[in-house]
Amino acid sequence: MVVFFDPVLGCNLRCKMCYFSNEVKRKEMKGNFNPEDLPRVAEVIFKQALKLQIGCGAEPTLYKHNVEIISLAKQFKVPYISFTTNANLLTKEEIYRLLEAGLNEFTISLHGVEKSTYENLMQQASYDKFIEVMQLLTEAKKQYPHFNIRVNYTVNELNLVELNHFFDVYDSFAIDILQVRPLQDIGGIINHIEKQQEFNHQFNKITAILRDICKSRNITYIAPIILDEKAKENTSSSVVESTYCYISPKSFWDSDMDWRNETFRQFSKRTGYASILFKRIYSKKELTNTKLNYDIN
């Protein structure tokens, strides 16, 4: 499975697009994971983890222990581990106490090419301590030359077409992946695109540039094939939710493990696990419903 952890539940930055900036919701967003429970949580779910996703809504470098929870990932052989953040809250010492510990990935939220973009979207951002921070994470390849630094850009009408000059400003910076994503309501004060068709044009356009200039530069590029919204329809997988692990202090993925005091094996025999997931993977509706919405090159 794919293990998904957000350590703790809270954000520097105030992102337009997120949910942090919504008040109310900011509010319900609190708690730190119990740095004593880690060892348990790496016994349980981490030997099963074909990937260990560090920060997946909330901002990591606010936890004090990430270098142990890399440790153990490390400990019990997960073959990839990634981190998320802002990179606001980086510094150079973290970084390699990071990397030192066995990180394969930094990945970087970005949502402006300009600077007075990135600062309007991200509210309470720094563009000069973003800027900082791909130096320094480009210089750290010299010493850990097999880590990937991966940028996500999520698109809205305010931010897409200067996309166009991205590698003008970003050429420098030693990136390994770069991910376009259009704008998704997940609650944020900026939740939707006004001109979804004439946004869907430019988005094309743009991304097969992109695309191109990715390629010359030997960088894997990620995009959505298709922005249509009904194509979101029979993209979901029962075997995807079985396998995506969520934790965070406020739950711990399958809401009937009891996973203080039972293995995953022992759950997996109570429950019946292993052979609902093989019943899943062959059904006839699994496998017409796997298909991904996503150009990789």
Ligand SMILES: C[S@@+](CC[C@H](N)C(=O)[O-])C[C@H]1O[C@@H](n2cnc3c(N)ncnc32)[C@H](O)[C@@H]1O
Given for the second form:
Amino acid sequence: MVVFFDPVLGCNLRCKMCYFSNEVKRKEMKGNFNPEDLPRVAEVIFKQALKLQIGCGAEPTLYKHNVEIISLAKQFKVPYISFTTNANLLTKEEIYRLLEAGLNEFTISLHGVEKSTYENLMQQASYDKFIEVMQLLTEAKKQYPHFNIRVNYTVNELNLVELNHFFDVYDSFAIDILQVRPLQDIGGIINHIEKQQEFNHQFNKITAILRDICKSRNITYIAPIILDEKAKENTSSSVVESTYCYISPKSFWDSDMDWRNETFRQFSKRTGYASILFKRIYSKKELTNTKLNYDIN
Ligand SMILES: C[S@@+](CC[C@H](N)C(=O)[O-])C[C@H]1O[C@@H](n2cnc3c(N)ncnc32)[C@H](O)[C@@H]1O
Ligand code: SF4
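I've shown you the form predicted alone. Could you give me the structure of the form predicted together with the ligand?
Complete assembly follows, chain above in first position.
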């Protein structure tokens, strides 16, 4: 499984494409994962994890026990640990503490190449602080050469064209992976693309250019293959869903699991989970249109 862990349901920013820009939704998002429960989570779930992603639907730098989560994940031999953040609260000390604990990847979210776009789309964020953190991460590679710097760029009509200048601006940063993904409607104050066809055309053009540039720089480039109706027609084995494990202060993966009192093995035995999984391998069902097929170069 890939474990997606939101240890905190809150955020310091109000990005316009994200539900944190929506007053009502923001009020619904609250809670801190009880640190005393972390060892139990690790024991029950981390053993099953091929990857742990800390920060999924909220901002993980607001949590005080991230080093503990990473240390536990290392203890249970999770092969890849990633941390997804807006970077605005990261300090040099925190970066080195997380790397020292065994973090494999920082994923930094970015909604603009230009300062004005960045600060407009990522309300309450500081572009200067973001640049400072990118410099710190690049510098940290001297001591920790094996961790990856990934940039996630969520795109809409307001920040698409400036992607053409991405490497003019961010040339000096040691980026390993660049993912560009179009906005989806998750309830933010910007929740759709006005001129979809025009956007798709531009997106495909820019993606073709970025793919080549990334290749020449030895950077992995990830973007949707297509942005038209075909993406919605795609089917996949529903086993995909079984690889997704979400944990937050409000929910714990399969609601049927009594995780405080049973082990994964006991849960599997009680529910016949192995045979459920086996059946899912052969069941085909349509992917929802929120799931895009990505091309990884
Ligand atoms: C919800 S954030 C949570 C983690 C952290 N706060 C961050 O921004 O990296 C996770 C990712 O969702 C992306 N995102 C925000 N709004 C989006 C939208 N409307 N559609 C698709 N992705 C979005 C962000 O850019 C970020 O990379
Ligand atoms: S995208 Fe991340 S940083 Fe921006 S508001 Fe949403 S959770 Fe916060």
